[in-house]
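So this first bit is one chain, no partners, the form predicted alone, shown in structure tokens.
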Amino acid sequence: MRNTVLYSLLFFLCLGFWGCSSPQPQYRIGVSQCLDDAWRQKMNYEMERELLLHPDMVLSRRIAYGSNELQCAQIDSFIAERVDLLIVSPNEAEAVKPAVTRAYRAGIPVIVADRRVTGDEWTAFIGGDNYKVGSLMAQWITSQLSSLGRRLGGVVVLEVAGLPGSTPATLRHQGLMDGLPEGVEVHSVMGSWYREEAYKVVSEYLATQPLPDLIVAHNDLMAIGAAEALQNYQFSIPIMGVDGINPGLQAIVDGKINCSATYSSRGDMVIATASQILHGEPFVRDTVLETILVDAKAAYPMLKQDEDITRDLETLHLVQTQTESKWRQMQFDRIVLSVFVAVFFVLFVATLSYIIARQFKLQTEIKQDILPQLENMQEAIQLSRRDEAFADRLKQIVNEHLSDPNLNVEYLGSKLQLSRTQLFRRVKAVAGKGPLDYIREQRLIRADQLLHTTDMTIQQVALELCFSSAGYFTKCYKEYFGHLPSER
């Protein structure tokens, strides 16, 4: 009878412990990041946030700090550990390709993020078009020369390039060179992605060469380094960077650099694609993200959004730390109890009530404090996604009908299946302005593009985009851009 009671107590105690143990992820994902810069930190945050929606997945992240050898070794270690999926942001395409190929041939799905590797032995790619980034640099240079009244002959552009051999540096340089008109001379220095190195090489260049007309850098950090090198010269030179995140956004707001080309890091999309692959669902193999130019007008709201993301990341880390701490306490308690049960039955009986009460208290804290926070964050993520989808749909409809005189609030409401009040509220939430102001803004942006890229006159552009007159168009244009369309 005594043994029966003892075995019953042990059985129910084990059930209690197993019932409050933490959920074990089913899939382990290795993440190999080439650098630990602001861009990768933003991607890491987006991956961690999306991971809240996939409790069956866990990340193991390693950083190569710009070393091809270290990144290849880290990828090989992931292969040896037999991770279920590998996410790689390669340092240099050719140098890292063999390790990526080894993982792919070992049967491990490989998602290449941000930077491509050569060949096609990978499962999925999600990143920007770095050639298009270079083309956008060339377009910006041409527009700057036009606005400054400069002729193409004798124009010198200083290019501060990234790490030699890396896919972004190679493609951005190629896109820049292919997109420039004749008469523009490009001088290149290697900033290797770092602010300090860019400051050094630009300073050395300025000490021996005449001041260039413009500067383009392959990332915002190098653009800031170039701006700092120019501080010793009483001359303002337009500077363009690439990334469009902090500290580049702050540099644009502060007037240190003029603009930045950016595409989303989309760590959330990377994790969502990983889930689709692991669960055998359909997925897009090659995803090229849209590249846009961020100027001073767009930088400030993006900066505020970046600050919100930083606060969310801090909250997420706090929640994760609290959860892990409580699970460690519970695991420690189980170990202590197991030792006491095995050695002293008397200590087991004395400790049992204490442990059960402690376990109940910890479970209550988790249910009341931790899980509601995670559920709230999941709900916020879903709402953010719906807003993004609505913004994309709104922009698509408006841009497809910019030349349609019937494009108005009623037309938008019918297309989006919203009442006038609902439409105003949704557009105001995602665009910061009413529907009519949003339509006029998109028409002005398209007008600016037509004026810069076609031979259309101001009158023709005004009629094309449904402005009542060229005079009204000119007035709206000046209010939005700060100068007349004839001064572009």
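What you see is a predicted model; the values in this text were computed from it and never measured. We call the rigid core whatever largest set of C-alpha positions still superposes within 1.5 Å between the two forms. Residue numbers count along the first chain shown, from 1. Compared with the form predicted in complex with beta-D-fructofuranose (FRU):
- Superposed on the core, the two forms barely differ at Q41: its CA moves less than 2 Å between the two forms.
- P238 shows a C-alpha shift below 2 Å between the two forms [criterion: core-superposed Cα displacement of 2 Å].
- The rigid-core alignment places the CA of R393 2 Å or more apart between the two forms.
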Given for the second form:
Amino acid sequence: MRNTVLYSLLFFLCLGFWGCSSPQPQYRIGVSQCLDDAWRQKMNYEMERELLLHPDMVLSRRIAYGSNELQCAQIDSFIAERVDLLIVSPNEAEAVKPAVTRAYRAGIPVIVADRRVTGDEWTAFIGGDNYKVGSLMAQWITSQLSSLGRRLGGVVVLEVAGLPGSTPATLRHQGLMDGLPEGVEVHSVMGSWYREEAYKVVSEYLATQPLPDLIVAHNDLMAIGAAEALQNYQFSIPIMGVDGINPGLQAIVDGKINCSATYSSRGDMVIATASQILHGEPFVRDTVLETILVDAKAAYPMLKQDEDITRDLETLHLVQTQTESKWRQMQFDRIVLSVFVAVFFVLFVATLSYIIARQFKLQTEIKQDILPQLENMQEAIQLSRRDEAFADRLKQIVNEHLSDPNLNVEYLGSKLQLSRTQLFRRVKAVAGKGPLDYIREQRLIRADQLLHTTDMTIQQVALELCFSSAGYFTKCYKEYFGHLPSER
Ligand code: FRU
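The block above covers the form predicted alone; next, return the form predicted in complex with beta-D-fructofuranose (FRU).
Complete assembly follows, chain above in first position.
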């Protein structure tokens, strides 16, 4: 019975917890982000929004904060956790490649996003056209110089580069160099993608070098950092950044920097591709996203659009948070209900089992102990009834023939229709003695009555009751009553 209770308890608890769980996402996706700036946050939001269309996937995001070692360790932990797919935006191509390769070789599909890794051990790539970004920078520089009426010879451009080991920095530089007309000198400083770093290196540059004619930064954050460094000088220098989202757009609208090149993050496309890979559907292996120039005219409407998107994303976040909180409440209620149902069921099963077990026990006891006793008693009653009737009849026959010398065992047997043996057994059973002793006892009792109630002598009484002699009667009388008949 204890097992029944235990199993039913387990069954109900499982049922309860099963009922409590949300529709379990089938696929766990590890996202390894190299940084956590505005551009990455936009990408994350885009992923989350797209994820609403793919409820069978769940993201687990880790940020490396610009550290190759941390990023490799985080990727390795995703491998150990056996995620179903990995999305990596590598900090630096060569340094992060070993971890990406390990994941790929462990059979985990890998989508490389934005920055590439070297080699081709990855499943899909989605990212911007960084070489084109560099070319756009070169085009912008050329157009600026001609609009300023400057000759190309002796023109100096200050390039604020991203982290050198990352493919966008390499390709943007390449595109820039390839696209520039001869005679333009490019000085490069490394801002490593950070606004503060760009401020520092540009300040250092400006402190030791003549002012450059133009500044191109590999992203808007560094362009803003460069503009802030320039504030200490009276000249204004045209500055171009890259990304074309906030805070870059705002900086263009405010006139802090001049333009930017769009650099799409397309987190939505990354998630859609992940879904295609996981469901075995066809997907594009290498997607290179378009880039366009954002000048002061384009920046304002884009800024408005960007603000709308940000608002949408905030609403999305709010809805998600509210849904999660409601979901948690529902889960709690269901757990309470499940526990209640489980306890109720266990009590019900326990009571039922107890009652059934008791019924069985009582029935068995009745069958084994009480019924036989009852039967014995009934039998005994019937026997004693039969015996009583027999005793009455015996007594009656014997008493009617006390003076009859023919009253003996044969006579009694024929009267009671019993054989000698049966007669002996039954007379013994009811009277405790054999038939002859019984007859003699009855004659002695009658003799005693006669001696007490009549004037008959001992001789007469002995004769009347068929004793062979008065002496024999006296002997029997003494044996039975313990005194002589004359002593009465
Ligand atoms: C964001 C960022 C962008 C840049 C890209 C290059 O982390 O620095 O500003 O365009 O990464 O990978």
